[in-house]
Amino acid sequence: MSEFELNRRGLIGASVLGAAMVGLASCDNKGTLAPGVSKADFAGAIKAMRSVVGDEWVFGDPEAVMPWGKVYVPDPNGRHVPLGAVCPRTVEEVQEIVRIANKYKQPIWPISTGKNMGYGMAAPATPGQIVLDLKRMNRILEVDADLGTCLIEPGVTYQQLKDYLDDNNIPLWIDVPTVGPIASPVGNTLDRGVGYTPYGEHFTFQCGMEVVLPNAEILRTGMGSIEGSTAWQAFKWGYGPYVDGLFTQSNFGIVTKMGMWLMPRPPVYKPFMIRHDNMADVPKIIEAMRPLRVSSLVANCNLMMSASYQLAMFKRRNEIVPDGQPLDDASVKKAAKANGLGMWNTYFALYGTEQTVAAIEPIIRAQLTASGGEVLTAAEMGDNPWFHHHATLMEGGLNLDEIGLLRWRGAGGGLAWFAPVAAAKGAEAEGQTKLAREILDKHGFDYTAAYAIGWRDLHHIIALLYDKSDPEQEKKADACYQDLVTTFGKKGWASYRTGVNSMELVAQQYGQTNRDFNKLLKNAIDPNGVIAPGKSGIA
């Protein structure tokens, strides 16, 4: 039985408020009150949110609490470790729980489904949280098939959404991270996560939240605060300052609904591939990629994946060179090429009619095969994994296939994502990679990474891989993630998203002035600073 159906059925076991106070006073950070809570204001907060959405959904001990303290991120001194777990199951008991927290000044850490894999899952960026878990608070609210939207609370899936739309014959697609089956949409929009259909931008096509904010009111962004308006899924502006931004990579409140715009099913999808069989094609595919993704001939945001990448979602790391050896360009290459991949494979495709494909697709060939790429289409990759991940993802589809990940170094299952920004010109593209693979080797870790090719920008995506059962290793990868996000920082390439294990210093990158007016927000609307210390190193 899986920790969620434990949790659900309340199996685990309900919170006691003897065992709560087990391993609180040790000096610790796994049992670490958090700065000016007492352990009766743990108590006392506890026992309140018991009264508020009963026993069986507080989780108070240390046994009971384990599953939101899981991560694959290194955390070599168990900081990242919640003292409780309350699961509420609508917007009145989230109001009435951040009631609790300011009267006990207990800091409560929100998430949506918690399956941010490389980010830190649902553990908070400090110690003495209690983490807010919305999963019960699942409900599609609205789908229009006419508008293309749908409103949502943060406990629905992906899986959930497109289970909807099928069962409902509504033609419209989801766009989806990776791991989307068990990811949430809100959670995923709200950490400005990406896709792979032309509705990627998560963000962009988000409209209109329901947010708690931190003294319990409720805000209804854009057109929702209008009573009886019918555009607040429709039109995201509203009226005066636009703030759905504040919510998204921040502290400053708790999102109950949100409104997304979904795409409608094309009649024609095409999905491509691109093989390079050099990493030295780097800035040739990028040069060849971005004047496509500009003028949206090639309308979705597409991966630019490294062999190492794509190998070790379905392999294990001894199978293409011995324990203990260095992962050479020569062995990668190898076994991509046995597996009908070059050393970069870029994926994008067509959306449209017959006619309109049929008339791009000629101009794309031609400009990417100019690159020194092969285009490749279903017809030549047939039943391949990579191929069919991919063109899975790109129309919206579902599957759990970069989950391997996870086994690529052994058992341990670490896995740490460091997404530096760059303008997308082959030159920055191959600066990244290039100092990227310098740290890693220095630090004895692979290049596993790829690009996301977004309009004018790229998200290098590089996936630290370690052995997280592992002591030694785990002191290692945090100390190569540390020094990743640090030197990239210095040249200019910071994080757009980061984890829990990094979120302080990514924060630092972005300026002092960046990071006081945050402070300011963050003092103004909730003094006494209970949802979230730490998100993206607002404190």
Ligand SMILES: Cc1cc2nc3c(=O)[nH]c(=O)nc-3n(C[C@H](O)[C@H](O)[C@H](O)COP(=O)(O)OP(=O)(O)OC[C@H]3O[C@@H](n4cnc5c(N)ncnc54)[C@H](O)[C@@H]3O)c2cc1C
Given for the second form:
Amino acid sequence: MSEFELNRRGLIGASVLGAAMVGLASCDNKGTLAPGVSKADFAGAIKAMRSVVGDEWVFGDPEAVMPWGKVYVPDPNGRHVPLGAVCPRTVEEVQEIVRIANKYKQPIWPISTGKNMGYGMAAPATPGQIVLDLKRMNRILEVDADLGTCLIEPGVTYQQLKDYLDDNNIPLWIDVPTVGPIASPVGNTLDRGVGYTPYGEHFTFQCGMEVVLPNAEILRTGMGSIEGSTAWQAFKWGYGPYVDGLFTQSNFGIVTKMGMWLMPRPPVYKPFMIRHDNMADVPKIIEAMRPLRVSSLVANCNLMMSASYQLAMFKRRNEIVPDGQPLDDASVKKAAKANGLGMWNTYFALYGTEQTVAAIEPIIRAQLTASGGEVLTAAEMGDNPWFHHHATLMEGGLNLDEIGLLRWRGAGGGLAWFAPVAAAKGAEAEGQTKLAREILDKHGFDYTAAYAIGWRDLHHIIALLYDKSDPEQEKKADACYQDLVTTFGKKGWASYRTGVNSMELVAQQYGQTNRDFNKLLKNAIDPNGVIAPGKSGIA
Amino acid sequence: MKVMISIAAGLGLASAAYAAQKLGEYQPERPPEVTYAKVCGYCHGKNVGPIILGRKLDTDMIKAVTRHGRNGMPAFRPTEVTNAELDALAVWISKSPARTEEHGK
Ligand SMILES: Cc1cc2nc3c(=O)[nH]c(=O)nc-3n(C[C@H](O)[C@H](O)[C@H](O)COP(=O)(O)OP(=O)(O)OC[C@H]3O[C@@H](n4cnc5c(N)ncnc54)[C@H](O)[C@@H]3O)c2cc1C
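Swap state to the form predicted together with the named molecule from the form predicted alone:
Full assembly next; the chain just shown is listed first.
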């Protein structure tokens, strides 16, 4: 019985050891070495790394490396398979590993918690790299309850940080991306990820870094370079050129400590959901939200969720339309309605005191009602699972509900985020939604998308969901992704961040001058090119 | 310790021998019920992953799936769930009774 049920869920197969073998085969580690690295170099690097972190924490054969190789993104040619993994515990070990990498010209791909799901997980952009897995460096070094700051190592998950604050009754919030429990503030911030409290633009709330440079020296940014300074986590800019941004979405160094600001828990937190009934309501919603966001009357990053994205979290596609049929608006609308959802569902919250929230709420209600939306709160939505999910996120709470997206289609397991930026204008969003739907339709995929409404920008978050157990569908998803990037690019819409499957492609869109400048920096900072070649298209 | 106590209470345990992480120290080894609550239990039994408690699942299978992921499930590396934690977790999952509050098709 249990075997049957597990199979039916499509998540665990009948024979799991068999399943693991299938995984092995699909991982397809052809053992491609990095350009210019010989077998002997690789072996030499692995041996030397073992002497630094111990045998137990170096992984050099294809089977042992598999846990670092599982990705959701399409990878029909097996380019994103790491060759090894090394897992240091201390910054001194990181320095030693960097020296070894330089000696053998062996590239290393740093990750913090390696849960870059839908962007390549822990896997590198190009073949032949050893993953530098910093998850074991997981100390919370400082929390200042008065300033609302902390200093942490890369392997600290959002869960660890939240537990620490809760255990010690420190009234500070964290701000999570949707997948908080297993991801990290450092990894997320370095990829310039987002969350949903007023501190949701993570890089904005980062303050001070410690970086192991490619020459193994240690750089502390901002006030961190001043002996005895107490302001490392309080003042972002330091003196002279501001360099922290150089270490985000890049390969110029390995971040071993990061400071960030934590929001004081507000006395009142009130989540809202605005329900709009038609796909065509996109521009109305954006136009209504923008002034609220620009003025900060609404202070958090809003999620404007399409019904199909919401349904994909907790339902399977064939519960909405039969397999093989397109996902039509009428079927989606029917399912959405049955679950208390509109075609667009926009979530935001008010944070403050009784008085401030009471003063702002009527202004917001008037504005959003005029846009044709229904303004809903916990009073109306009760324990609706979607409302509950977003209400949790907007107070920095933890869940993994959205992993449900990964089983939308067939056996699932396939996801690539396409996340083009636009200015927060209704016409821009209308154009993007139209174009995305055309391209996805053409390739036989669904428009499961959301807009993250930032201060003045939109991140259009499109989940390209496919069945990764079907090699044909994986190829199609790959082609569709390239089409999305390229066609959007022609209209001046490019990604805010991208997966290992498309870093080169997106880098091309940002133009030759930009590329040349990055290359100039790369050559100067990392002449042997050992840190994460291919990250953001910088080799 | 609030979190730990609520987990222990949820399981009807007299005590969970789990020291919370302290400032400046590495995360201590987590007992299986804590790993389950802080990692597995966000999906399994929450309508995202299949229910895995109360099914007497094979421990080798649990370990293999944890390390390699399966379909929509990500892989968990030994840096995230240590071998020692996983050994204990697999036995614990295999032996645990079903929980009425868990759901999943
Ligand atoms: C269903 C779902 C929902 C998601 N929702 C969100 C969301 O709301 N917001 C969001 O931002 N993301 C989201 N993601 C994407 C992703 O899972 C998160 O961004 C996650 O936080 C990234 O993984 P991580 O924190 O483990 O970072 P890592 O994987 O550790 O790091 C990400 C990248 O940063 C670089 N890097 C990491 N550490 C270092 C270092 N120490 N030094 C130098 N470079 C480094 C590397 O290039 C690495 O690949 C979602 C994914 C899924 C599947």
